[in-house]
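One chain comes next, on its own, written as structure tokens: the form predicted alone.
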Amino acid sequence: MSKQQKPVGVDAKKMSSELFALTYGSLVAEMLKDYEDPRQVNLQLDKVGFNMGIRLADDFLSKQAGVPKCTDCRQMAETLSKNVIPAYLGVSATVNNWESGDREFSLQIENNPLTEFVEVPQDLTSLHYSQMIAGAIRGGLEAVHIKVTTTAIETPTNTVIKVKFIEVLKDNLPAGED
């Protein structure tokens, strides 16, 4: 049996990323082919996102057992800044905007992978490309009881993700059972 080489100067986990971000364009794209509007578009992005979140926050956690519990939302925003985003994005982002006595921040994504390859078209600016990121971040949020609201928000130089905590859900047990 031969042994099975990496070819030269090529880098597996680059490869993953312009892999991923080509076949989030066709998922794009044809989503855009079949809804048509790209508000409809960026609905079913952050619904695919969002189921995506809640499966990715039991990932994080089993992974990142030395992450405290977080207290507030400065904390929140610094755990998802740090540890979450680099996990599964592979960069880093920053926290900044904050509003709302902290109960708004943004999370600035420098170089996004999604966006590597694609321009989005002048016709298409209600499209918000990079909704399923936002919609992962509500998932994961809200597997750990935290409901937030999320917008994705593209700018030539870098992808915005505006974050605003509602409230921490309780849990709900069916009745007769404590």
Given for the second form:
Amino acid sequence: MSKQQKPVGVDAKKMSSELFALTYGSLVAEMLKDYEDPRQVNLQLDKVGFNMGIRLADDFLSKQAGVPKCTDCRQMAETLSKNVIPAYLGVSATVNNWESGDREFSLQIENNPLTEFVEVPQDLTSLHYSQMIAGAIRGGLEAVHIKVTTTAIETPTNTVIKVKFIEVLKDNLPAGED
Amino acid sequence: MINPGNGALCISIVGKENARLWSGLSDDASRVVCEVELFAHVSLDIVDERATKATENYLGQVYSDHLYKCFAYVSSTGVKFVLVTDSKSQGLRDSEMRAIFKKLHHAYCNAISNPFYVVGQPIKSKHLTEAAKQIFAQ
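Given the form predicted alone, state the structure of the form predicted in complex with its partner chain.
After this comes the whole thing, all chains and molecules, with the earlier chain placed first.
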């Protein structure tokens, strides 16, 4: 009975990207109203993403059995762009701009579903609209004991996530709150 | 005024309470901005009148004088789309007009989906600017 009620061709676990984009957009707009400071909003979005990331890391590792253990930044970037981002955002990403001896790189996300209708006003240039994705990457990596800093930058055509490797964490477990 | 395309001069989007939300002008209209915008504004009265009797969103040609013609489309939520064209221009069949307004309506939906847009305020949007540019270039 329940099987028949499901709409044909629609995965019950997937949601409309428009609904998702509009929900995230309202969240950011509301936060801007409440905090009145784009930098503060960036911080909070990063925190939201971080808390998602430390949970998603386990989810990802349990579902994707074939992912090898990363031993350097290049492998890490490869896994992020080819496996992690397509799995959760449904779009692919490309890696480029390697800097400071393979410790820094950029992930370019084409057709970022979060920014589908978004036109950030000119007076909000300090806002990092997709910082939640950056935060989620930071959280996910922290869960596997890799400390990085991440920033999301909007360009007119795509979203660029800058990732900078800091260190490999030893012995200390990831914190629940940032 | 010689116009090679469909002769579209001005597109206005007007809210339910007749507040102007967005307007775009073609390059041909740059010398007669006031005239064309006034014409679009004047047509709104007739749009209101027609909209109450209309059976579909597209209202067709609502008003004309010796220089301009005005076509209109009203969404089910009461947003009015007005297109002013040169009165000499030909080749404006209803089916083409419907397609143009449908495209505009779609661009308008994308524009108001921007989370930074406050409903009821004038719109600034690249979606609409792009759509208008395409229509003027047709």
